[in-house]
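Here you get one chain, nothing else, as structure tokens; it is the form predicted alone.
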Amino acid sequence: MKSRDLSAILKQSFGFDSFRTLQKEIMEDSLAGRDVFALLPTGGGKSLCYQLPALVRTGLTLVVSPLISLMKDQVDAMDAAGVPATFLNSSLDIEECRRRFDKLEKGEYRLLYIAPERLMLSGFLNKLRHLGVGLVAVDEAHCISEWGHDFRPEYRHLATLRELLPEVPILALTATATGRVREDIIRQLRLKDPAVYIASFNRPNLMYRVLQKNKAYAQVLEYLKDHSSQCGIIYCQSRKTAETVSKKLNEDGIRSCPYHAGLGASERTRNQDLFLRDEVRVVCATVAFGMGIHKPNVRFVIHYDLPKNIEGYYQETGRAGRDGLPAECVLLFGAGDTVKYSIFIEQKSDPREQELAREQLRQIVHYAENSTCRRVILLEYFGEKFDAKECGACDNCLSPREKFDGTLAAQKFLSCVFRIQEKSGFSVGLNHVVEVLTAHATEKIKRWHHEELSTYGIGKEYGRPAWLEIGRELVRLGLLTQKAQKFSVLELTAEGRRVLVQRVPVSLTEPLVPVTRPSFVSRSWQAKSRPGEISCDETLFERLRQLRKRLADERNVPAYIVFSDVSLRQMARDRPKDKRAFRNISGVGEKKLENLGDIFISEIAEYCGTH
């Protein structure tokens, strides 16, 4: 295929005038019969890598995906496109299982969609072999490996394929993976010289926030009240917070759902649902939800709690702003937040696993207190550079903390380290350190007789999460070392024992302050245009959301299959009054300029005949 003519399919079928970073590349290597490997940001346009080539490639295009609860949306999304799929998994029936194979015997679909526990069923697999299958797409490839986020057990069977279908090339895609996991997925899946295309990480219409946490539920009722028009997600660390936050957001008029493994499959996939069709504003969650929610217009999410490393954290803020437009992603941070964390590695029986924890810890409580772009500090982890020198969407870039004297704290709780190692020769870590400094008597205290040190209670100017602060910037710094092993003890450095012996001037960042009433968004990020977003009149996109709304609701199908809000806004923007003007909205392919330019274009007629 040439790229003239996959531009052309693209627009025709999808509405799309221009692909995306590496979609063309990816396709054009897939097409040629080559095997690929993709990491591609969360909205980055995956699916569409393996969507738009089935319609030119000869033979069944095999998607195999985890996404039981979505698979009936993504097949919608595809009907709606003029593509024909189809999916097989558990919520069918015997009969209507055999009636859809019956129809992919015939070649009546260009897409199937599969979950690898059905996949790998004995009596498919025998099957398999008959569909004329083009193409195996292995969507969430990062579930393959141990060392991923999100392992699943089943998806190491999918090696099994090579084997079987030895000729045809597969496709792995993932939006997050270390450069391990990607050795590994490409190991595992047994790919054949790929080709190897790994997109930058940054999102920049995401907005990243840290925020004191204080009053948690107050500060987040008052961002809901702030943005009553938008959805998003909030993210708690216990089923019994997500329960209990949505309960309260219900009694104060924000309608909530909670999910977490403890519900019922058939109650989380109702909350899922009401959340995906617009019924619910907010969905109030653990990790269980998570990979695959292919709601675009996800315009928040908040992390009630620390997340418990970087990688999760990224993947759970990249479900925002999947459609481009400006979206926001705050962290409330709290120490107590450490301190439980910290009682749950201690738990772990495996040294190795809590040697992990404790560093994946550190990371992202270091990420929290950081004063240096945030951006900055997220793309690293992932092995990437961030070139500018401010992103200008997030709270550290847009307004900077302030630096302070703090050479005589510095001095302080170096001091106190050192003379806690003098006395009882050996170390001891940061929650001891600031519990000296601020005069804690402690069962330890007592027990070290650390109470008849010079360094005891000379740290009450500052109160205990400070200090904790701090602690972790002077290790930040050099001055400090903490070694990630039992008890993650803390030592002087040779630079923490130049800066103590010859009072070297540090300079501090202020610790992060406390606000009850959040604003969220600064005026700054206000101020600027930010990056995705589309001006246009606001009222005639609300009305065009109700009608998309009641047309999703006719099809029984969520309001974003219909048109994304990317869409909406251009409406709202542009106005088009006939078919030719409507045909330049993105994501209007010939299928739904037939089936709802009509409805549209009444509509926003209807409404400047008004205004």
Contents of the next structure:
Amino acid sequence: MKSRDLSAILKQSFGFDSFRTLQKEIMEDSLAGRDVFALLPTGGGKSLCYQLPALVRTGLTLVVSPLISLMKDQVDAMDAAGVPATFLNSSLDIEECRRRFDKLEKGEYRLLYIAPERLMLSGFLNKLRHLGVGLVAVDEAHCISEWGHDFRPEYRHLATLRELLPEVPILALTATATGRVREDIIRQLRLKDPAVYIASFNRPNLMYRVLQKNKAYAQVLEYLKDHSSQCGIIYCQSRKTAETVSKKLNEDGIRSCPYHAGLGASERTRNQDLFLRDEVRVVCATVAFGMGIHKPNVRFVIHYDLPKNIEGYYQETGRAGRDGLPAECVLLFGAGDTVKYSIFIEQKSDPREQELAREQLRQIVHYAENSTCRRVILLEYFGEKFDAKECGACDNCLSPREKFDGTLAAQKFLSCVFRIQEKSGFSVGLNHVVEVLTAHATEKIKRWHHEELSTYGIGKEYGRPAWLEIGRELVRLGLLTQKAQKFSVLELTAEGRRVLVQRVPVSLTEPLVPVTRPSFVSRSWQAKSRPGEISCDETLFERLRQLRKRLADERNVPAYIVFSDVSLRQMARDRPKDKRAFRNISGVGEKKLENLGDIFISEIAEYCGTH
Ligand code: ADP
Ligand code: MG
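Please move on to the form predicted in complex with adenosine-5'-diphosphate, as the form predicted alone is already shown.
Shown next: the complete complex, the earlier chain at its head.
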């Protein structure tokens, strides 16, 4: 298959002008009959890697997906693009299954979506051999690995596909895979000498921000009022918080619903559907709200509480901005959350688990408090080196935090660590040092007579949270070490001693946004154009959105299946007058041009007539 031909189909059927990173390479290798392993970030366009080739290869493309709720939407999207596709899962009755099977046998579909449990029914495996399968695409392939966090036992059975269809190439796709999971996927699926494609984890259109958590609900409410036409997710640590925040938002006139594992299956599906269909603007969710979110226009993800680790944070924020338009990821960071987690961790019984949790907490706190580029830290976690100059979309790059002369504070802190060690002959943890500095009278302070230290109470100019932050920054600066063992004790490094003895000046970062008004709006950020941004006539965009919603409801599909926000913004920017111009809009393929062209063109014309 020549790449020119793939490009032609890309526009004709899907309406896109160019491939995203690695899409073409993945398609070409897969079409050439090779096994392929592809790791692209969320929103990287993995589905297209099997959907488009399905139109040109001989034989049926079998897509294994764990998410029954998504299959219908995917098939509806294929239908809207004019690609014959269907799905089989437990939501269909026997009659309907049989009907679809007949059509499959006649070769009337290019794509078949299927849940792994259905695939394994013995009758089905036998029939499969006669369907002329040309490719097996395994979406969310990390579900096969016990090392990953979405392990699905049913996925294990996929290994038998290789025996059953030895000649058929496999395409494994995922957005989550550490080295170990990656190898596991390749082994479990028995991929033969696969072509391995791994894209950068960077999501240029996402803006990362951390705010000092202070009256979290009020902060969120203000954000939602500032972003009144957008939808997004608020991740909460507990089911109870998710419920409460959602309820309060509804009372404050913002339509929202909760999502967590405590809700029944039907209620979860219903709430997810409300969000997908833009009936509610906000979902207040726990981490249970995950893989199933394919809504491309999630414009913000707010973390109401501290996430457990960087990996989780990356995945959860990754659900924003799948469509490539700018989106925001806001973390509300409060010292209280850190304390709560630490207590929770100390209650764990397995010491190995405990140590892992401590390290993960340390990393996410490091992310939150650091004054360098957020992307550098996030991507470093995935082993990627990122140049902060390329960022331009995180709070630390756009408005660097102020530094202050922290020499005195550092002197006090370091000498306190030194005096404690000198007096007691052992080292203590961060909390204890801060309690000595701020003259607390804890049981340990009394037991160890630390109130007799010359450094006791010399730090009253700052509160406890500020000292905790200063202490952690001194660790980052290499003046102290913090051993990740139980109670993670602080010790002076050689450099720390030098700074202490020679009174070397130390520059420290101002604490996170000293919040008086919990404002999210920053003018300097709004002025700049953002990666992925499409400026357009917002009033017209709003009108087209309403038209889209009406059409989507008539067809009983989510709005994005009619057109993406990218398509609508381009329409509101270019104002196509006729079909020829309309064809140039991203997302407009032949079928949509025919079915939807006239109605959108006339809506635009009507608007232009009055404006
Ligand atoms: P993933 O599964 O990797 O998270 P999806 O397959 O859901 O990503 O695609 C995310 C979005 O990107 C979808 O809305 C899809 O239509 C769009 N998309 C995919 N490929 C392209 C492309 N080449 N050009 C424009 N949009 C694309
Ligand atoms: Mg996907």
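By rigid core we mean the largest C-alpha set that fits within 1.5 Å across both forms. Residue numbers count along the first chain shown, from 1. Source: prediction; values computed, not measured.
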Core-aligned C-alpha movement of Lys192 between the two forms, 2 Å or more: no
After superposing the rigid core, is the C-alpha displacement of Leu468 2 Å or more between the two forms? yes
Determine, after fitting the two forms on their core, whether Met71 shows a C-alpha shift of 2 Å or more between the two forms. no
